[in-house]
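As a starting point, one isolated chain is supplied in structure tokens, in the form predicted on its own.
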Amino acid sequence: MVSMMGSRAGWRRRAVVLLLVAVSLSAMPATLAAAAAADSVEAGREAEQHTERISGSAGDVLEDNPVGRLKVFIYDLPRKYNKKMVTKDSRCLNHMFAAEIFMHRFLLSSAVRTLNPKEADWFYAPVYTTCDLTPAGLPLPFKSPRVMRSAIQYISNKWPYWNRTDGADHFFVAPHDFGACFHYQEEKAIERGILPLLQRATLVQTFGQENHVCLKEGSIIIPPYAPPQKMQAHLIPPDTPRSIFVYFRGLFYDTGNDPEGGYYARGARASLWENFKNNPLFDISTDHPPTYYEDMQRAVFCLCPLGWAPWSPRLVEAVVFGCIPVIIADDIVLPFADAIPWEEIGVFVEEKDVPKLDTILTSMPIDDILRKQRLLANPSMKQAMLFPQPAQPRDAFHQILNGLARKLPHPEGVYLQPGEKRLNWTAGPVGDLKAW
């Protein structure tokens, strides 16, 4: 353990040993190989070649097939709510909020789709709330709730199904920073709260944090969009040495939106930089090199700290590239937590413990690291984090459907009595009530 080594050199030597165990040593530089314990060699070679499946419910849920377990009716909304937005600004297809677009495309040709609303278990309204972008490519926070509200008014006026339940058998994809609170800054998201008209609907969203006003009970937490084809194009041979101990690329400060510092990432990213910018075990920088994906495949640990929101595409990238995710976001609720064994594949570090990150990682038992790597090598684990085109078995699309299927049958209480209303159509901030 690091605490027993008593010196900075001690934990550096241990990190070298951990690196060697994590890779095929025959490919490592000779100087590093000589520094490792001889009994680490065989374990390292075995780790590269083996995968492991979680036994019991987690592994089984990952492999569920939703077809035949639910039927979804898709509202045919005017193009202004979805396709016209993409035509206007194609950046929507590539940013981390793009799950709302690809979920729509997937469902249009999915075997769970029904054209008969009377036999539907779920109703889906394809609204692209993150596709009206600023010149910098960020969703306009004042537009998103107006778009959603307008779409709900449209479906409630044209079809009878919303009014039967006030939306309790409907689901919406809300991949915004703070879900259906529709703002990228937490303070303003909390002030706005979830759009009142969505209080009874099921939200499929990237944001998840325990005991937070922007996460309602029953929501399905999904991974952010990361482009599968782009990642596939950057794959390197699986026996490539993992010669980087800790890797991170991204902002440490956001001076444009947080000029005084301390608010962005609740100070966790600033702490990373101040404590480890000169640490040789930490390859961290604001630079985003063209070898970013390749570098993640050469790393043992990939840092996944919160930013403005607790989630980011780094989590997806880490899992896909077999890099152990180090999750620094207190109380985060992770994607498909009933299917993916996050405690077993990742490392959780409280925000206050960031200054001790070197000790935490270099103190990890080698057997624990090897097991996390074997679990990450499981193809099902990677597939569940992706939105590929075309869709593939066990991918994120299917995990969403599995989540919806597990919520069936709807309880009798979702259906309203004739004339009964549960939602207040005039509730919410005045700005959100403006026409779109």
The other form holds:
Amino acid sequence: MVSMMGSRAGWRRRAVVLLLVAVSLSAMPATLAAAAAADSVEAGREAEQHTERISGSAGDVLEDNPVGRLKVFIYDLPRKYNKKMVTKDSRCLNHMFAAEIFMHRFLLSSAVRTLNPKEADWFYAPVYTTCDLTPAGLPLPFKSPRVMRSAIQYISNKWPYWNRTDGADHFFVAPHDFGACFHYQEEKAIERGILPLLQRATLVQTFGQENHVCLKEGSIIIPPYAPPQKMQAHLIPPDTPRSIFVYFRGLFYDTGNDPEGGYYARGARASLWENFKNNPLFDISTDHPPTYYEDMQRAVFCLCPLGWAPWSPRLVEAVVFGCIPVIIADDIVLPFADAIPWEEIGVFVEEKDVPKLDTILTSMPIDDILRKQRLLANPSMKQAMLFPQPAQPRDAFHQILNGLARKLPHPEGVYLQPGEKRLNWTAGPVGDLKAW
Amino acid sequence: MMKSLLPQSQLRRSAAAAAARSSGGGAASGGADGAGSDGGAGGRAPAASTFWFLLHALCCLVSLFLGFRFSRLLFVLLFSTTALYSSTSSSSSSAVLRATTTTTTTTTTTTTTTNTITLSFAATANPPPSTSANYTALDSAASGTSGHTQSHVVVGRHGIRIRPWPHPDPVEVMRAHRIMERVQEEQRRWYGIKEPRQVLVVTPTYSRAFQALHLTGLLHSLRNVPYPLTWIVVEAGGTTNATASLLARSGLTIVHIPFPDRMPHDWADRHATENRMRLHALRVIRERKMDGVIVFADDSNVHSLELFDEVQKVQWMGAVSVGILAHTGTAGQPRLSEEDKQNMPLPVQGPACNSSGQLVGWHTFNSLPFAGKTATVVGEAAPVLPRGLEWAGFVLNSRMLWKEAEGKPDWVKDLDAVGENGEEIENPLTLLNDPSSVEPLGNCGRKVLLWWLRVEARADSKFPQGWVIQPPLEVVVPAKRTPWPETTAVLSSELLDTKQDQEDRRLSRTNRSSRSRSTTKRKGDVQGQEN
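Okay, that was the form predicted on its own. Show me the form predicted in complex with its partner chain next.
Let's see the whole complex now, leading with the same chain.
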């Protein structure tokens, strides 16, 4: 009896096992074939595959098309908020904060734009907060809070959609050093915090650091603007052998603003210099060579250490030129982190480990390095970091829209009850309350 | 991103504010941040604050005198008992309070007095109160107004970590180079030639003084070619041990073919013999059905490695540009007029293309300026010029020679039909029915990929067999004089003759008989000097 039952149970178990094996065996060639088909379609090569598909925590979303998945309404703000600033100083179009301007221009002619605000999922107010430049070309953030506040007052008075949600279905582009904290100095930025009026809105910004005051939850991190034509113009043949091991060009000490040392880059860049200035594998200096882009294409690793803020266009340049980025910035949040698995693509080194950087890089297994290069060679990866004019499929503009689309549908708390108000219009430093 | 606007005082004040909060514990010794004591004294007893102020003033004066901020140094020295100069690689979590200080490199005057007092979390009973207050105060400063979960990334001043031996480790350097080699290999695989074909190098040679020079150079070039290579060496006068030993040292795949005729001493005949040797090699390739790209590498030519990359692209027959180096020799330099020099064409032989990149003709070396002054005998000190089109500028697909090969075009003659009647095979174009189908390589001939040169010693020049000196040379050197005369042997004899003439002429004017003995003596002296 017992044996009979035992055998029956055993038979069932065996059948289950056999079924599983059969399923997996049949699935395997199917997936292999699918992958192979996708790969061959993707790369168009019968020979060895030298790029790899990229899929982040949100899945394989780099190549999604946002058209049809969301609708964006663009507020028609007076010229003083956007176009007048550009005409006053056209350098705004070339610096690393130019994403806000190009995003506006892209959306104006994009298929996701709707002229009917009633059917819009997202609302966009084009305010250029980083276009007030010093004679040297650096953006002054002192008036930005007032500019933003004035714009929000304008849209809340003229259209009902801001008050409907207190801005929860609106998004703003804030590409400055510390995003919507609107200050270039970290301590001051932390003190100010994110502009209180933007508390519920979605911020599209370049700054990202975990557990930092200036990174709101639900923000979309974007790459800084790097001129795509300029980078295209400096491409060299891809079979030029990569003969530089580690490459970096930039400041190590900022003697102008940080004469004592230790503040700039939290001492990480200075540590890099002091430890590796004599190392022949490290091609690091403060020069401005005309062959900067070409050199990056001849390097295996490109350092992307933090400066006054953790982000920099070096990441974009490294990705475009196929140089593995070595990111030295504790707790940084990189662009499109849910779509791009940065851990697999770049090397993350903690600031305290900088003196061991040579050991870390030379002891990386060669297969990892080759895999990272394959991921970087994926054209979708490069496209996702760029803001080309006119816009191209899968570029950074589309990734931003994809990110916004992934946040849809809006959660329950977005729409306020009539009469309910969440924002405090008088919060923040007194200076910000002045009209602009 | 830049803070260049911020005036220095403001910066320091803000830094002071942060530091003041940090040194709030106040138990630190005079090593506290100078500016910090200003603000930090705010909430304390006035006596203490004046004490700190005076101490700070004293420190400032001393620093002024010394030229650097010694206060930090003092801080380190006072806490040196608890400090371990550990390299950052030792990261065991001990319960002892470890202040990993990375050193005081007071290199530049501005900054780098670098002390990091970074605490590990397991503190013992008495951690220096200021430093712990340091940590927590900074912490609160960082997360103060926001109410966020606290970030362990601290805003403010950090030390500059320098390991005790900031120099490259040779083992790591080697590993890095291996990584780069592997990366480059992958690059070649992805972007370079997809299926590298074998290179068949055809070299006619013979044993002579300059053979070792030429073959060694060619050998080294071929060793660096990254593709599979077979070197077909045809030797005039049969294979010799000298050549064989030279080739054996190369480590390449060699096919050493003897050719019955000896190499003649006349340049014209030598060119003809070389052509016949090359044809012989082509026949061997056909017999053995060797597959690959045939490159004609004469032993005295110099090849760039890009040539071998470029020839991989050849379909059937290709032509490259060859730089012609006509070595003019010491004597008999052709005296060219300025006009001649202007009109001198470039010394390049190769394909000529029209604007759409198609072959329309050939550039050849213009030998008119050298007419009549070229060398006829091998080893003569006169320019050696190429004749017409040199074989070195052509590359063939070996399948072109096979009797049966798929896709073999019909404009290729059968190899047997060539050279049968003993006619002169000047250049590979005679292998074709239709010379216009040759592919121009090297960016349509714009890139010169190899150089043609003929440098030879006289046929009777002596050289040690295999360049090994056996038996050892015997040289008797007078201790006080160099064994070599200051002038060459030829010149000294000429000079001697002219000097003799001069002497004779002079003496003939004077009394010959009385001076005859002295002239002989002088002759002897002169001879002694010359020798």
